[in-house]
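Have a look below at one chain only, the form predicted on its own, in structure tokens format.
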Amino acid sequence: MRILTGIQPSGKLHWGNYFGAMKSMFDLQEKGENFMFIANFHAMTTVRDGVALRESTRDVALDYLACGLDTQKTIMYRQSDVPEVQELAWYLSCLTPMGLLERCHSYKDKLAHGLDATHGLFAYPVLMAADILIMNADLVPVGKDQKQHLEVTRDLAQKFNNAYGEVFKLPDAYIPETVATIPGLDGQKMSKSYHNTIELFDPSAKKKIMGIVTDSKTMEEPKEPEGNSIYELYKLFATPEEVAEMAANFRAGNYGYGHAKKALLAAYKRLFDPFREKREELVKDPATLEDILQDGAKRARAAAAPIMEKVRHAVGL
């Protein structure tokens, strides 16, 4: 089984990214042949700074390697290092109905949030389809907001097959077990757009954790843990026994939010300090990081070659 995952380098990765897409991908490394690409072409729909894009692309690679990506089990590559993706996107564009793209809710949602109505943003699902089909993927982990784009991929694969013969398999979506909404510093969903995130390797993590917004209950008062931001975050890092102990402490009283924040900080450091050390070693050796990405691109292009040969022959090139 071939599994494909993509991540946009559009900013620093945070706790929500780790406990959502990243951890799910690491678990899937044991279940099949894995491909993971850094979608720097896609990021260009919102990132207009070349230096920032290069740095974010590097940071994504470093974060994934530090947190558990195994290059023996997962082929990691930059999207831009596989030019066949753009070639296939053109072939698919020639078969894509305008109405299909106009119905994509992601495009309408991004316009509503103030993004420019560019062709790149509009055609995003076609490029995503090329990313998936070029690697002959069986399974594509997606969030609920991306499920429609996977359906577009299946539609375009079927249109191509109807026009030119059976070339593409139809990939299936894999929606990981629902992870409870991860609260941010202000209690809302953790999101870069809300400016309420804690980055994976944030040097100011302690300050942010101690600044998580709480209600005005005194230390002496009993508190309901469920729905409490600190408690919900603690559940992501702590053992079941530790979680049960914090819940009991909250309900018993004489346990303040400061105590809970310190426990959260300790649990975060326990998990991420080894990742941080590994990342720092990788940062010291940029040549090795580049070698990993170049090797990933070479292996990805080798995987794409048989599909592209079929596609070119089918369309008459």
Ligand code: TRP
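Think of the rigid core as the biggest set of C-alphas that the two forms share within 1.5 Å after superposition. Residue numbers count along the first chain shown, from 1. Not measured: the values here are computed from a predicted model. What changes on going to the form predicted in complex with tryptophan (TRP):
The Cα position of K284 differs by less than 2 Å between these two forms after fitting on the rigid core.
Relative to the superposed core, K189 undergoes a C-alpha shift of no less than 2 Å between these two forms. Annotation: Cα of P240 displaced by at least 2 Å between these two forms, core superposition.
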Given for the second form:
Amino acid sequence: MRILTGIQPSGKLHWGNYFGAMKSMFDLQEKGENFMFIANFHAMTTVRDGVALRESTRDVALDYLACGLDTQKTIMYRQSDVPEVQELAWYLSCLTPMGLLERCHSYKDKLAHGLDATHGLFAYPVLMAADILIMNADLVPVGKDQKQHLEVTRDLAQKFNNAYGEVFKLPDAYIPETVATIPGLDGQKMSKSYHNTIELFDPSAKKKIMGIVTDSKTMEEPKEPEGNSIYELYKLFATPEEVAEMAANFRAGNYGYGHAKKALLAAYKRLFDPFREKREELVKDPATLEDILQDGAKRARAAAAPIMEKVRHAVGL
Ligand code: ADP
Ligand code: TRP
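Shown: the form predicted on its own; wanted: the form predicted in complex with tryptophan (TRP):
Up next: the whole complex, starting with the chain shown before.
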């Protein structure tokens, strides 16, 4: 089974990215042939600063390596190091109905958030389909907001197969229900566009956790834990026993939001402190990081080559 996922280097990765996207990839790492790429072409739909894009691309690679990506088991590469994806995106573009892209929520949401309506932003799902189909992926771990893009991918694969014969497999999205939407500091979905994130290695994590918005119940009052952001975030980091204990504490009363925030901070540090140490080591050796990415690019291009050969032949080139 081929498992592939991508993430845009469009800012520092946060808890929502970790639990919504990265963790599923790590959990599946033992289960198949894995590909993880850094979608720097996609990031150009929002990032217009070359220095920042290069730096974010490197940061994403470091974050994945620090948090558990094993290069023996997963091919990690930069999207731009497999330029054939642009070629495939063109072939798919020629089969893509305008209406299909016009219906994409993500495009409409981005316009609503003030992004320019560029052709790149509009065609974003076609390039994403190319990323997936070029590697013949079976399973694509993504966050819930990417579900429609996977449907577009399947649709385009089907259209290609109908036009040219069976070339592509239809990939499935992998979206664990338990981590559907991670709340941010203000209770809305955690997202860099809402400025409510805690970054993976946030130097001000403690301050941000202590600042999570709560209602004004006193410490003595019993509280309902479900739906409370601190509790929802704690569930991601803590064991089932620890979660049950926090729920019981809230319901019993004499347990304040401050206590829960301290427990959340401790659980975050327990998971992330070892990752932080690993990242500090990796960052000292940029040449090794570049070697890893170059090696990933070589292996990814080799995986794409037989599929592209079939595709070119099928379309008549
Ligand atoms: P942002 O909303 O901060 O711009 P992205 O859209 O770049 O994040 O998300 C990258 C990946 O992380 C996607 O697969 C997305 O579904 C996942 N993700 C981001 N934020 C969350 C969240 N709050 N809850 C669950 N998954 C998330
Ligand atoms: N659109 C995805 C996101 O914003 C990133 C992405 C680009 C991707 N190409 C992909 C994810 C291919 C999975 C597979 O998170």
